[in-house]
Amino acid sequence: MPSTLPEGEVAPRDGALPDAAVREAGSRPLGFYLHVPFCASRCGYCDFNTYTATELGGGGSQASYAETAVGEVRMARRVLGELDRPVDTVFFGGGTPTLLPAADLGKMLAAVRDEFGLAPGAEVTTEANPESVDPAYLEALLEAGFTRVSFGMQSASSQVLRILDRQHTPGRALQAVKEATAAGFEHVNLDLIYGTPGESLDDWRGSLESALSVQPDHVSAYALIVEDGTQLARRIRRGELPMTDDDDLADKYVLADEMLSAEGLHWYEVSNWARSTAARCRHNELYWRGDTWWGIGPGAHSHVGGIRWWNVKHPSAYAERLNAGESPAHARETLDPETRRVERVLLEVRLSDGLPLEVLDEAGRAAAKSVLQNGLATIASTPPESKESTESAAGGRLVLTPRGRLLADAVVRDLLP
């Protein structure tokens, strides 16, 4: 199956890495991605690398992947043998974890703790399909040492969840959150989506509402993206479902902040909303600061001291490489200094945490100055911890407004001219 991938620079066949990458990833948050790439079913509006084949071939079936993971992990060991610390987060995402036996990812997470150590109070998540779970199956997870699930509930509207093409009913996203904290697991999440063709400010108010009255510690809401070559895409291009609406989409964000603000969930991303600093995904957080994370998996994505790479995206593919003693990565690429800060830039503008002024360039600090103006951001004091000035701008942060949260995009365009 020929790669749609980057094509970066040749990756090492062992995996090496420069001795500076695992010198500063030492000095980092370090997390894991297990990508686990099966669904039951493809979502019309799903472009994720995903495979609903149960037998793939070339050692790329359901049943063998956890095995094909741990030989990754292993291989991670090796590469990183002189970076000396625990794992801080891992987080099983994909496809839908949950189709594989809880055992299965119980192994794949006792092969990161055997070989990595998880660090005192490490946050261990995996996302999960409503119908994919029970409570036996809840219970084992947390057994295993997971300690927060994520589902995907998206809406509560029957009619939206047709044309998402979601397979499980309205009411049991719900049920499963129950069954999670009765199983014992402190910190619950559901994704939404928001701006599907069709759905109504009411549905979405529906949605909502259904979210909150089983009172999750996390809620991420997304506003819906129609990504080429998906059936969602062709079903729009042919005039079968309406295209996406910007007005209506911001009327839904503004909508989610105020509700669920109102139940005591505050946004510390533009997207993401939890009860207490606790209850924020950690792993998101290690993404969102440019720290340390290997990715598992077909497709997955790695950074580890300015450099990145990605794996082959099919799954036999992936088993070749790792069977035959290979790193299963495609192509990497090095960071240089300004594209990590423009990276900064891109991804820490959207933490309520705020963007340190310091990280702009002179015209990026113009900028942030007409942003102000505008109305679409703040200037918060850095920490008191901080050992950075907070008696000047230089020593501040950029902080969206709820407006600002609305035009992110176009923050960033300006922050970056």
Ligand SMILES: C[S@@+](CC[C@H](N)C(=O)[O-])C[C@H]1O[C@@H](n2cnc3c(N)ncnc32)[C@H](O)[C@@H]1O
Given for the second form:
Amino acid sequence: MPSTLPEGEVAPRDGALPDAAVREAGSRPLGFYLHVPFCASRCGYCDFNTYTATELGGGGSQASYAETAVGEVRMARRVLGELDRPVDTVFFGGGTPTLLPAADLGKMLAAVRDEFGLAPGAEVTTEANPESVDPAYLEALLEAGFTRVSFGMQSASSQVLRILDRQHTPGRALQAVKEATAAGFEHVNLDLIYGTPGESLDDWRGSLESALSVQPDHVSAYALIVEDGTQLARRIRRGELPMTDDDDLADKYVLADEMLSAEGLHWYEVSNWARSTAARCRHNELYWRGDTWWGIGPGAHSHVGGIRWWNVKHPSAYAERLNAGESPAHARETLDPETRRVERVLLEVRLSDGLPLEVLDEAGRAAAKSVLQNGLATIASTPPESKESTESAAGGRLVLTPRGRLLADAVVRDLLP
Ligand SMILES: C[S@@+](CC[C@H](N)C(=O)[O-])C[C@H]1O[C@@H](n2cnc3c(N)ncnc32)[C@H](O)[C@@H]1O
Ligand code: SF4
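Would you mind generating the form predicted together with the named molecule now that we have the form predicted alone?
Expanding to the full complex; the earlier chain stays at the top.
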């Protein structure tokens, strides 16, 4: 299968990292992402690295996947030999992690716990398709040590779910939240998508009302991205469905922010709302702040102290590498200080904690003045409540206004002239 991964630099066969990268990693929060690259069927809009049984064609067995992934966790332990800190967050994503037996997810989590240890209060999340779980499955997850579930609800309109090729009814996602809460999960997220062709503003309002009715402590609302090469992109190109419209997306974002805020869910990243600081997704925060994460699984990306790498994409190629005792890394890159600064601007400006002004260069600081004058951001001077770091307190932080959040990409272009 042709790989669409970037080429990058050659990654060492044993996965070795420079000592300085491992040393830096020791001073920052540590997360593990475990990718599960299987789905029962493919949704027309999705271009994640995931495979249905037909697409796999017998390669990269689902039954042996957990054992293979455990092999990469053990390799991570060898590579990070000097690193002495427990794991703060673990996130199982997909694909559909919950297509595997709960015992398999438990086995992968146990490997992370055995090799590295989990920090007290560690966050352990799995994504779950609403139709892929039942009360017994959710109880087994809780028993295995999961603390958070993230359901892909997407919409409460059956017509929208049909256009998205979703396999569940609108009601199933709500029922799944109730089951997770009854099982004892304190933290439950719902993923929603807005801007599906044919979705009206009232449809979207209905989706938000439904989601809020089951009181999740976190909601992610994503504007539909029409990814090249997907079935959805082909249907739009053939004229079967209309293209998404920027004004419609903006109206729907504003409505989401109003309705979620009114129910006590506050934005902390442009597409993410949480009921409290404790309800934020700490794993995603770790990505947004350039901390340390090891991505286990085919196509997974990792970052340790300025070295970023990405694994081979196909589950068979992934298993072959690990079975041969080799790193599954396809290639890697070393981030120089300027690249790391640019990435901080790109990611931190999207956070409600804001972007420390000192991260901007001279041209960026000049651009920030017009961003402020145009009402796209304000300056906050107090340190963010959720972070140990107070580096930004002295110089202030740039925090987007609601209009700035709608134009976040344009703001970033201004700040990085
Ligand atoms: C990696 S998917 C996996 C979740 C799970 N398999 C599911 O579908 O319920 C995580 C989330 O990404 C979002 N997503 C995936 N493709 C997207 C797209 N093209 N545009 C916007 N959001 C997308 C969906 O909200 C989805 O729930
Ligand atoms: S959206 Fe989720 S269920 Fe659908 S194909 Fe993508 S990963 Fe699989």
